[in-house]
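Read the single chain below, which is given as C-alpha cells and is the form predicted on its own.
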Amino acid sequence: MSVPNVVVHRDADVLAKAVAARIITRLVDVQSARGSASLVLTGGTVGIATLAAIAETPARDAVDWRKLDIWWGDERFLPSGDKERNETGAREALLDHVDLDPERVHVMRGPDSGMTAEESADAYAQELRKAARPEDHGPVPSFDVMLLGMGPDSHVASLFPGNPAVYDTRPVVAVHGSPKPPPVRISMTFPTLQASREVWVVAAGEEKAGAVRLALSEDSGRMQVPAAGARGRQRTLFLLDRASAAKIPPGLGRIASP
C-alpha cells in the first residue's frame, strides 16, 4: 500500500474545484494511456460538489465519457431516485449532463429491485467480478480513482469504526446498524478499496479534524479508525481544507492554496 501525500486547500470550495481538475486530469491520461478509465464515487457535500465541479467546466469535454465505467463506494438502501441515495445527488450534480454509456454506470441496486440487502451486495460483487481483468489480479477492478469522503468518525465508504463490515472480506458487503441514517447501507470492503491504484480521501470541515489526524496516524488501526485503512496501491491522497487539516503534524500538509 501507498504511504499518503496531504494536500491542504484554503476552503472546501476551492478544495472541490481542486478536485475536479485532479479528476479530469486523471481521466484524461489513463485513457491515453490505455482508452478506458474507472472512476468510484463518494456522496457527502464536498465529493457532489466535486462532481458539480466537473460538470460547470469546460474542460470536462477533454473526457470520453463513454470510455468511463462509474462506480460507488457505497450506496444507501434506499429505492431508486430517493433524494438521499449518493446516486440520485451524482446524477443530478454531473452523470445527467454527460454522454455516459448507461451500461458503464454501475449502480447499487435498492429494495425496490426486489432485492434484499445481501443480494444487492452479492450482485455489485459479481458485477466487480464480471469488470476485473486477468491484470487485476483479484475478483475486483484496479480502479483508477477511488473518492472516498471521510466522517467525523473517521468513517470511509459505509464502514464505520467498530461494525461488522470493517472485518468483512468479502468484496461488498450489506451494513447494518450504521450509526448515521439510514441504518442499512451497500458498502465496498477494504480489500476492495485498497485494490484501487489510487485512492484520495476528501474532507472538509473543522469537525473532521480529530479524523484526519487519526487516519494519518502510523498508530490507527482500520477497524476503529477506518479512514487509516484507505489506502490506494500506487497512491494515496488525503485532499483536504484547511479547517480538516487543522490538527495534523506541521510539515505533513503541502498547501495548495494561499
Ligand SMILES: O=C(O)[C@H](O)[C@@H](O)[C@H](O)[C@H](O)COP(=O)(O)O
Given for the second form:
Amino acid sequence: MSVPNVVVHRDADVLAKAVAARIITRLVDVQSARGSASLVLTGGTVGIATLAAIAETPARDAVDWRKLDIWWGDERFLPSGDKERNETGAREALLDHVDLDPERVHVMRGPDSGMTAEESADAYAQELRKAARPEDHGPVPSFDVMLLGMGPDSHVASLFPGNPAVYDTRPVVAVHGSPKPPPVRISMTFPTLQASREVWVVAAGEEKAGAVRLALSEDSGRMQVPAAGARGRQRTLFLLDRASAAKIPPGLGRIASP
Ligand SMILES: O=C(O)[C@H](O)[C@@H](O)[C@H](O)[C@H](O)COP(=O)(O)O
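Switch from the form predicted on its own to the form predicted together with this ligand and print that structure.
Next comes the full complex, this chain leading.
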C-alpha cells in the first residue's frame, strides 16, 4: 500500500475546486491510456462540493463521460430519490449534467428495491465481481480513483471505528448502528478500498484536524482509525484545507498550496 501524500489548500472552496481539477485531469489521462476509467464517489459535504465543482469546470467535457464507470464507496440505505442518499446528492451536483452511460452508473440499492441491506450489499458485490477483470486479481475492479470523505471520528465510507464492518473481509457489507444518520448503510470494506489504484481522502474544517493527524500517524490501527486504512495500491492522497491540516505531524511530505 502507498504512503500518503498530503496536499493542503487554503479553504474548503479552493479544496473542492482543486480536487475537481485533479479528477478531470486524472480521468482524461486514464482514458487516453486505456480508453475507459472508473471513479468511486463518496457522500459528505466535501465529496458533493467536489462534484459540483466538476460540473462548473469548463474543461469537464475533456472527460469522455460515456466511458466512465461510476461506483459508490458507501450509500445510506434509503429509498431511491431520498434527498439524504449519496446518489441523490451526486446526481444533483454532477451526474444529471453530463452524458453518462446509465449502464455504467452502479447504484447501491435502497429498501425500495425490496432487498434488505444485506441483500443489497450482496447484489453490489456481485456487480463488482462482474466488472472485475483477470488482471484485477480479485473480486472487485481496480478503481482508478476512489474518493473518500472523512468524518471527525476518522470514518471513511461507512466504516466507523469499532463497527463490525471494519473487521469484515467481504467486498461490500451492510452497516448497522452507524453513529452518523441514517443508522443503516451499505459500505465497501477495506479490501475493496485498498484494491483501488488511487485513494484520495478529502477533508475540510478544524473538526477533522485530529482525525487527519491520527489517519497519517504510522501507529494508528484502521479498526479504531478507519482513515488509516484508506490506502491505494499505487497512490494515496490526503487532500485537505488548512484547517483540517492544522495538526499534521511535522515532516510529513506535504505540498502547501497558496
Ligand atoms: O454517507 C456519508 O456521509 C459519507 O459517505 C461519509 O463517509 C462522509 O464522506 C463523511 O462523513 C464526511 O462527511 P463531511 O464531509 O460532510 O464531513
